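Okay, so here's just one chain, in structure tokens, the form predicted alone.
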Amino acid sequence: MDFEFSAEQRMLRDSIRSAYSRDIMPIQRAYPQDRPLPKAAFLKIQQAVAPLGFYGARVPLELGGSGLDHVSWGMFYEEFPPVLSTGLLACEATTTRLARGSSAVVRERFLPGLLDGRLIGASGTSEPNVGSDPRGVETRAVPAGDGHYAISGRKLWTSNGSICDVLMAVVRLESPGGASSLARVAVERAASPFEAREVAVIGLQQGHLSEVVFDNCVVPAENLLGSGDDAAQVLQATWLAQRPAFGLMGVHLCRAALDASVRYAKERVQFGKTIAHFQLVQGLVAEMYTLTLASRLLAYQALALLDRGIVCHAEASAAKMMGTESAVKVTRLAMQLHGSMGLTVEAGLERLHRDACMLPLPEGTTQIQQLIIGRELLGVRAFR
């Protein structure tokens, strides 16, 4: 086993360090923390992190696939703050799901602009009724005559979706027949207009997690993306490396928040000397640091084994459920050893917890993910 990175991959975790403190920091500080960032600041940083190859990592070569392994696409969640890794993965995802079995019409029109970075994506899956199973979609898709389709319902909890370019929308497509089955629709906001407006959240808040309403939006056949019933296996193949990703954001709030603790331990005076003498300071940092260690080792091997074309359903959750639930309780330990500083605004660790506690809900949840790793050793699924 080898837990060290190669020479090339320590090459590029600096230039995503540098990236980010020379081009990407300095936009996303010259707006409030509590409200969205403007599409065109968000752009800015999308092109300041095409260059790296991050959209294109899970993109086929022949494709215009950037060749990065999955352990070099996660440096990325590690290095980024999760309110910025939320909304570029949501475009790399869409950008992967649209190279999947979409025609030559569809990744000409799309594919290069979601490889630089000019055009913003988004998905739509989860809705009002529908959330850990997407084969309960209720948005429908039908034929609108003169090579068209009609698609009405409405999508919830979609990142990107006020300000995208392009959404790639789950629907249940209708047949002239009367069945149906679940389809992959590209939707182009240009050419398909349709509604979006931001959800109001108590973490995050710089991203732009939306809902986004279908109204008879009609949308050309050749938009289709797949063939048949594949949507839900696009959508699981996908999910399977974005789980570990999610595990690396919490890991970047579980490092924010140790660093600051640490720090705060050896600058704070009480009973004549620093708390970092005390024995129960010590052991809170002693759990910080393990479960931040435990999270990081954990999400690199979920995707080292992808790397090794392993399909690890169950370490790929485990990865997911112990990064996003370390951040939360390793923000929270931040707050407790600061004391009454730990409740201040000024300090930021009440709004790194307020972002470690929007992690563990997307991807599947926690209890989801439990589900996932019961079915893999036990044999027995409790859901479909």
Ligand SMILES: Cc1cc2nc3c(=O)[nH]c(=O)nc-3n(C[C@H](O)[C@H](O)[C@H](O)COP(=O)(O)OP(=O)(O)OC[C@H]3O[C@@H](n4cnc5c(N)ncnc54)[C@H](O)[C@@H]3O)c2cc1C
Given for the second form:
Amino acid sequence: MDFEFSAEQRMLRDSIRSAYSRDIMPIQRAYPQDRPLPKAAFLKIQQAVAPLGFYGARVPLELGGSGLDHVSWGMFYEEFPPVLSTGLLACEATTTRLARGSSAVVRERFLPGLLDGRLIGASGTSEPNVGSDPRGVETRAVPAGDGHYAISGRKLWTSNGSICDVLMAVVRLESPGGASSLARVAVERAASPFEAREVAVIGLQQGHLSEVVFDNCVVPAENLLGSGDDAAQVLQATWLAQRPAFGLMGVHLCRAALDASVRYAKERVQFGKTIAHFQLVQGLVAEMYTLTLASRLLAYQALALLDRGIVCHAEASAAKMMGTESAVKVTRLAMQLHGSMGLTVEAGLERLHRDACMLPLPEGTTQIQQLIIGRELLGVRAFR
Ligand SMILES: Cc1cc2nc3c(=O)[nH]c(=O)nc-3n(C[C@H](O)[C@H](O)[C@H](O)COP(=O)(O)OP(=O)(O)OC[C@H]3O[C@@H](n4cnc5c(N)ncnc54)[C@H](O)[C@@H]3O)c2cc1C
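Could you present the same protein in the form predicted in complex with the ligand, rather than the form predicted alone shown above?
Okay, now the whole complex, with that chain kicking things off.
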């Protein structure tokens, strides 16, 4: 077992850190923290990230992939704040999914722009009536003649939905015979316009969590991706790595909350000494530290398993559950350690906590991760 990053990975981590402080943070800070970033600002951020190979990490080399291993790819999520990395992941996941099984025409149209950060991608499965059970997708695609399909329906909680150039929608594909299957379709917004609006939420507020409406949105048949009913398989395959990535987003928030708490405990004086002297305060810090460390190790372990070609559903789900639930808890404990100061907007801990509360939902809720772990250990599916 080796718990250290390789020299190459450490170099990449340094590059990620300097790209963030030199190129990305100034853009992020130029805009209000409580409103979605303008599309132009998000594009500039994408273009600072793309040269590091981020978007091509899970794309085959022959299609323009960057050959990054999963552990290296995970470092982006540990280093960047989730308010950005949720949007970056949505784009990267869309790139990965578009590379799988799509026609050469589709790949040539979208992949170069997605890989170099010129295009913004989004993936929409969730709908008003469809959350944890994606098999219930109601958005329909029907043949519209002349080699086209028409899409009608509503997607909800689509990361990047309002600013994307291409949206991979999971749809119910209806064939002339009346049979239906789940399919993936690439919707190019400029050619096949659709309405999208931001949904106001408590956290990740510079991000773009959107509702998307397709009203007879006509797309060419060549934009159908994969082999008809491979939508569920492609989602499952990509979620496997994305779950530890969400765990590492949690670790980013845990680390920020822990660092702030250690600083504050050494400064704040009560009863004639810094609160760092009190055993119960040390207990808070020890709990925060242990949750952070455990979350980090679980996430990188799952990614290292994927690098060895091991399909690790239980480990990936444990990493997601541990990292995201720990972020909720650790940010809350940090607020407690700061006393009333922890409740102020100025201290910034409440923002960390609100961001943390967003993470246990995507890519399967905490309860769904528990059911996956249960299925893997017990051999019984308890989903329904
Ligand atoms: C930050 C963020 C980004 C997101 N990005 C995207 C995106 O890009 N694309 C996209 O398609 N969606 C996205 N989503 C949506 C997300 O995937 C869904 O919110 C999630 O799948 C849960 O669906 P739901 O909210 O409808 O909850 P529901 O499925 O309605 O669940 C409600 C509650 O019931 C529980 N529950 C459901 N089924 C079971 C069961 N069988 N056993 C036990 N408990 C159960 C859940 O755990 C939850 O507590 C995003 C959400 C967030 C918060």
